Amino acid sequence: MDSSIEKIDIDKHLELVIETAVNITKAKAGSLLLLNPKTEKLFFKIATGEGAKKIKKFEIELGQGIAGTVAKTGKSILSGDVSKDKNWNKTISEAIGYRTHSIACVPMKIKNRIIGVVEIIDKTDNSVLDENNLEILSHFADLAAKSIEDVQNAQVIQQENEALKEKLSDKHQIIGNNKDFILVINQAKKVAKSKASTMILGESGTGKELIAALIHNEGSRKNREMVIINCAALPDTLLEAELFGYEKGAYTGAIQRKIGKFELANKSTIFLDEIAEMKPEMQAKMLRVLQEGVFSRIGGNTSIKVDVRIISATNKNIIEEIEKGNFREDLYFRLNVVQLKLPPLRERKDDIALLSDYFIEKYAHEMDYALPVKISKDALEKMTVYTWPGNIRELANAIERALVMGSGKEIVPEDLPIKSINKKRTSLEFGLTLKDAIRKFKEEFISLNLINTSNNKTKAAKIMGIQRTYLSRLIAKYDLK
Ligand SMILES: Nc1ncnc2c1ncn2[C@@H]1O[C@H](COP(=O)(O)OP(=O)(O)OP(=O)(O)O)[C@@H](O)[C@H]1O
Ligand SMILES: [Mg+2]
């Protein structure tokens, strides 16, 4: 935390409080010491008069001398002969070469508490300080105490603050170096520079959530929060309640007024998670919505516009989901301004590492754990091979187990809750014909690639190196799937 901006005000308030009470009581010098709770000691934090710069040096035991007394009884104490007062103590006023006469001295308090004192040396005139003198010293000791009061408060609410945003930025954290992932990070944050209404495509796990977030925090609307709401989680007419609100009385229940998650998210980004499993009727009141930049709560009448960045996404094939005319396309084209897609996990297996070290570090993190805890290069393997349809998710939740129900050290093969993929090429058998070796070597080589491409014959036959012709051509002769 950077408190030195404070810590600057704070000195220079404080010994604005202490000259202001030394002029208006007419003293020759004045301190304020601040009790050291651990070792309860007093320090000079603020001296002023003669010997100031020497006097910074001296700590005062709690119960030593006359600023000692006060900090340990809580009571003030004016003098107007020191040397006739039992708790005097002259050893500083002697290191220093001042010979003090009179002093007043009052102690400074947070809730009952002391934290410090406050004392005035010697009138300009060599008259003694009073019991007025004192009363005056008395409130600007109590105005001292209360602005430090306030800094520390300060500083606890901006080490919540930091604890939070630390919290935050950990939940939103996104891990990938894949040169396909990295790309659609770029776009995401590009396009959160503009309003566009951007659709998120990829499989279930893949990170879309954590991109939408990506693009509302990366953008002008960040200092509010993102509006989420899960298309699929509601039946029909409790979604548009949940969107548009309602006025008291709409229906029988509707006791008061509801805001809806468009107007909770003007100024910001509402995220419509889930977006392909809206019903058509709910499909048609959200386009014309879109189109009007205007709606109305449920049972009321004024119309209400509000300023929303739209980021919806979808594990569906959307395309299809129009094709079969369960998705309105009109809807479509204006969510879809700009789309993201996410690579599923099997095709960027280059991060597989990267996320297993980031997800180990995060749980053992949690779960307390003292030691570092590694993955043996089998279970790494075994990740590797294995083509994660959960995604990241799912990859997540084989890490946190495996650190519930492994040893702690190091993470094996037999920890992770996932298939064992035999990867050994166990039909190349002795006793083949060089033609029918080299035929199952081929079969299972594209097998692999289509896999590993959800079946995108492009991209398997790019990865190739081969035609994308060529590659249809030997699927069909091997009759592969
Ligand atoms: N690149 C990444 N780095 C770190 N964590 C990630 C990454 N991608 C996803 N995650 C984590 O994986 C989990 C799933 O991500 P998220 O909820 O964003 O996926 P999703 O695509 O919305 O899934 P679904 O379709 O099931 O809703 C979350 O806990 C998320 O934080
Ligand atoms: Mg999601």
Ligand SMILES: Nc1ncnc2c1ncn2[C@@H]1O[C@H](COP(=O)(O)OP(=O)(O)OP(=O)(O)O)[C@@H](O)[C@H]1O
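As the structure is a prediction and not an experimental result, all values here were calculated from the model. In this text, the rigid core denotes the largest set of C-alpha atoms whose superposition between the two forms falls within 1.5 Å. Positions refer to the first chain, counted from 1. First, how it differs from the form predicted on its own.
- With the core held fixed, the Cα of T100 is displaced between the two forms by 2 Å or more.
- Relative to the superposed core, P389 undergoes a C-alpha shift smaller than 2 Å between the two forms.
- Core-aligned CA deviation for K409 between the two forms: 2 Å or greater.
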Contents of the next structure:
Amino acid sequence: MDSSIEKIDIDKHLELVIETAVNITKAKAGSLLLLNPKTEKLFFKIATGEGAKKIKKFEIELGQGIAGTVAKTGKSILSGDVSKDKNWNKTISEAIGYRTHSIACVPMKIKNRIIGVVEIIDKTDNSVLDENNLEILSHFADLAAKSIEDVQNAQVIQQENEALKEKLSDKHQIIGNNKDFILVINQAKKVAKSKASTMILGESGTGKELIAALIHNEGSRKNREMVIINCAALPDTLLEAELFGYEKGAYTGAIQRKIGKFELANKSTIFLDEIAEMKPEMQAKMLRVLQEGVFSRIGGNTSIKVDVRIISATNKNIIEEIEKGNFREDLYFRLNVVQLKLPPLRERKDDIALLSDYFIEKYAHEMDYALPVKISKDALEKMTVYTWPGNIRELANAIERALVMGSGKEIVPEDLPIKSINKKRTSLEFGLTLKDAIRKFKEEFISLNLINTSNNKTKAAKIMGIQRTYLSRLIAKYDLK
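We have the form predicted together with this ligand; now please give the form predicted on its own.
Nothing else is written out below except the one chain.
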């Protein structure tokens, strides 16, 4: 809901309510005043008649004048002659140059809470406002209060929806500046504009579900929830039931109909995580559904047609699985119209500091730690040289553990539950000349530093203790890519 449109609509509606009340009661002017609970003052929201523009600059204290008294007591006031009314305050009337004779003023309430007042002043035929006018005005005050309540309720719903969106956005937060990672993000955004089936490849913990959510949320189906199922978490019999549902009595324990994930994902997206874990028999059923576009619940004969976008993911080498006969090639072609491959964290070393800061802020907030919590230079170095076999998921767990077990002020190497990097065996071998051995060492040494600095030559040269220009010459000399 657009708040600016909402504001214009309610203002026009309240203005119409007051104008109608004025016309029916044949009053000369009318006003709607709202109570500001913080300042405990009434302000003119709507004003009609002579001096309407001037009157809007005034505020009325709670208990001041007739309007202020009605707002304070919650009781209506009908005054046939204001000059004889003890509650009358002539300040505003004199300021706008209007002489008031009679007033009818009633409170506006939402669930017995006073939110303001509505008043009418004098009659066009110069007669006195009466009880009948007061009763009519009360109905219009109720109508105005109901309109304001509806808007407030809509605003609460809007705020709750925005909070939920923000929460979901946090859950699907994508962090990273690494060029290879950014390339995947940009590819995912392009794919999102189509209906193409997409397969996301990447090691466990690299964020495949995040990319699936990005594709869904950037596409035309974003207003419906993406349906997620982990194909590795269930045996085939249960997986089929989860995907396609079943009818009551389909088998023992099926006491009522179950709607499957495919049916729930109609007009939306289904994310099939760990697709390579699906057994061949289940793969055949899946292929049939994708080819025909229809399926039946287990134990049912009714064909169900759905419009579902398919996003799948696996941490396995899918081509090797096909060659081994573990995954159907025809199903692969159906699922793999577009393929995205996420780089592992060891190839995104330049994102480790950024990701660490994100997880520190996230978990510190959950643990009520005072920010900022810093990472020591040694801890960051330990994290940078580590290979992270569990990728971003492992990094998140490491940061959470460091916050729990550490001082809460600075993360040091001892707080991190990661082992030192295993030394890779050198390619040096017996029989090499000293010249060849030195060359091989230099190639490995330079490559190791470039890999662990994500090809940042300036940083690598600093670590190696040489000039950047000399490093560039060595890279060219040894033809290192």
